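Next up is one chain by itself, shown in structure tokens, the form predicted on its own.
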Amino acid sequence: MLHRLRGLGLSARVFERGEGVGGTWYWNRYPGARCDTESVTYSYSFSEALEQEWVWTERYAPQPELLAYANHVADRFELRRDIQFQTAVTSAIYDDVVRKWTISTDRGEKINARFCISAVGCLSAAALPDYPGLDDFAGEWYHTGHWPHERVDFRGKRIGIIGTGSSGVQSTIAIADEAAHLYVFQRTPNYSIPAWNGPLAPDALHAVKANYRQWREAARYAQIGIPFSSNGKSAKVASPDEREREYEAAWAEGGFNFVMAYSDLLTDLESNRTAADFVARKIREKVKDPGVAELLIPNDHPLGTKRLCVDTGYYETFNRANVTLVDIRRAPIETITPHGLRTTTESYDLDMLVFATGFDAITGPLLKIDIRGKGGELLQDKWAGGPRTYLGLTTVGFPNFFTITGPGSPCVLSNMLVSIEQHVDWITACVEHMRNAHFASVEPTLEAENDWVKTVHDIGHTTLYPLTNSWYTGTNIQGKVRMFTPYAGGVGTYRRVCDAVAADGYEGFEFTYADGSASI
């Protein structure tokens, strides 16, 4: 966003909390953390030459990869000089009078600005579960997403790990590897597939970055913004050997492409249920003890439907003499102590703790910062009974506020790299329109507001999704509203709609000219 807004020749300040750039790579550093996208889609595509001079080394690139990526970018593009590190801005107030932001930061710094853009992310506001007796425990203890950046060592130690999505699969497979012992404590089992993951071949990437622009092409109008599409047929009306084929095939192949072996995985509960059916068997298969296998199988949500994991190795770790799997939806947790916790009908000899208990997604990050818009009225407010956007980009009575990814667009049901800069483009555009028709601020209409949020709802409820508790639908945070809140309609989709409201002349936004004078 920086790097388009200095193309437009104006000025822009990036405010990061960190102490460098990487956003989620900065903060997730626990072991084993990699993304679950393949390197040479989860990329940057807005110049060619940082495509081709960069050279990703596996398929699925580790954190420190990741990391120094972004720190190539910011370097190769010069970006730090408008980038005000460990900064944390406290609020955002729109000026009716004068059509500007005003920018609180936690340094006492008060900065105007005509816009006011997040990037804050959907999965930036860690989410700690109310243990009592965790301030009285005697070891260590880390959340996932604020891991420290010194290393950690686990060697000789007795380590329990709360949670099991992502981040808990990713950090036990790596922690069990130095732990003297690991409990894994499980309250719902998840979905994971294989990612195959190993060294990405030099003829392999060669050959990627030979068609790069075919291959973000493809990726842009994707399901899920990666190059891959179902073979377009429904899972329940194939024969057994013909899904036997497609699922194994899939398998093979590994990551995200699984869940879109058919067309209706995500939509369909019969079709669905015949390739969790298949996971379970190769859960099974991995998995020694027979009792173990069952407790690692979901029961309780359709495959698909919380975030799928990708692993290298998960289920295998539990073969392990060195690790126990602690079922805490039959004995959940009663209280952290000052050498362990207890739950309900044991306790637990511990010398740290590991959190991998997620976040306050999508909506979290931005509704922990004070922002109001015309009238002081306080987003958090507007928001109470669930986030109302138009396009996932802006938010009635907030004018010239946009949120990158921000909830009502795919976003997390994406390839964020993908959605990033569509969005990032989009907003660029509409900058440059308003300049070039001397408009001062833009706000969505109530009515397109309306119009939007009962589309990503409907849509929304075509899907399997809103039947699952997860942190898609906000059931992970007590007190939140249950709301399924991203576009499930796909990124291509989702393209093909904000680059049509664009060219009706931005169908749905109220301009303002200086004076105050409208132009719908």
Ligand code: N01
Contents of the next structure:
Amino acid sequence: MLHRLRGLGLSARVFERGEGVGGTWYWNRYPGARCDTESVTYSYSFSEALEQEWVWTERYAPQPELLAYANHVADRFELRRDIQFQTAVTSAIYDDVVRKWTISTDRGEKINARFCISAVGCLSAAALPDYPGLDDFAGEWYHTGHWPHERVDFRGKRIGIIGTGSSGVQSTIAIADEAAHLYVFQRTPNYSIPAWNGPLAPDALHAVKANYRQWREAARYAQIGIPFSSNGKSAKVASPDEREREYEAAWAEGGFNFVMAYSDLLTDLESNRTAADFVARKIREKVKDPGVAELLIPNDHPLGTKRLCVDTGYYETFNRANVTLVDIRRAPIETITPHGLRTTTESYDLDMLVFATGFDAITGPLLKIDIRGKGGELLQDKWAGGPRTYLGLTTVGFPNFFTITGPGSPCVLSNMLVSIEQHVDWITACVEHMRNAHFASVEPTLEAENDWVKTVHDIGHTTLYPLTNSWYTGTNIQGKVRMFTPYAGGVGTYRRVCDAVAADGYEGFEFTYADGSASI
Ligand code: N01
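Can you switch from the form predicted on its own and show the form predicted in complex with the ligand instead?
Entire complex below, previous chain first.
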């Protein structure tokens, strides 16, 4: 965004809480952290030189490589001089008279700006369970989303990890390699698909690079921003043999495309069941102890409606003698004790606790900032019943305020890099349009916002996602409204809608001149 705004000749300043760039890849340094979208796709496309010069070493990049990439991009495009690190934004307040935002930081600064663009991310507000006793825990404890920069030593230690989502799955594998003993406290098993990660062969990388424009174009118009597609068929009408072949092929390919094996796996319960049964069989094959295998098999949600995990050796980890799976659904954790934790049935002595307990997702990071629009309206109040946006980019009452990967856009249902770039380009074009036409402010109409909220809801409810308690529906955070807020119609469809809105003279938006008069 900074690069694009500079390209328009505007002055821009970025505020960043961390000491460095990288966002997710700056904070989530837990052992085993890696992206589960393939690196050749999970990378910037805005510079052909950049995509040609950067060499990915693995099919799925590990966190240090992604952080190195973010740093390389920051250096290459000389971004740092306009980024203020170690600075949290505390409030953003719109002044309707001068049509400007005042941004305040935790360093006591106040900055005036014509535009305020949120790039706070969807998964950056870590959630910690409120078990009693944590303050008295004598050992070390960490949250995967706030992992220290220094190496954490697991050797010889009894470690408890709470949470079995993507972060828990990845760190379990890595910690088990070193710990004296690892207890995995599982409340809800999730589905994990093998990544088959490994070195990225130079000729495979070269083949993508030789054809990168086509590759990127395919990603931009694909369902989830990754260039693969389903066979277009329904799983439930396929014969059992045919399904088995299809699932075996998808399993052998690995990663997210498993859920794209058939076109209706995320919209039809019966079809979904066939894929879930296949994965359950795989888990039983991999895990030696049948009791442990049964515990690891999800039984309370359709496959893929909690974000799928992608792993290298997760289920096999439970065959190790130094790993114990503890079912805290059956016997919940009662309290953290000075030397471990106690469930309703047992006590565990632990030297270290790892919380892989996720995030106040999608709206969480934004709503932690005091954001006030016209008439002093608080965004928290406006969104008290769930987020309301037009295109996931703007919201009524908050002029000149844009949300990169905001709720109501494909955001977390997509390859984030593709979605981020699409939003950045759309916002850049809108700002440029305003400059050319001498508009001072832009805001969606209530009608456009109402229609979009309904569209997002209606499309979401054609899928199975709303059935499940998950961070997608906000149920992981106490008191949060249960609502499925991402746009589930697909990255390509969404892009076409956004492009059409812009091509139609920004249909659904109202522009205002500096003297307060509105455009027609
Ligand atoms: O968080 P999660 P995450 N007591 O919310 C459990 C992205 N990501 O950090 O399901 C006990 O998925 C909770 O249990 P339950 C990716 O989009 C990407 O793992 O609520 N357990 C669940 O098991 C991902 O989806 C990558 O019953 C508690 C776990 O903690 C998203 O980030 C890597 C609990 C939380 O799982 C979030 O993943 C990592 C409690 N009080 C993350 N509270 C890659 O690209 C929560 N849990 C690879």
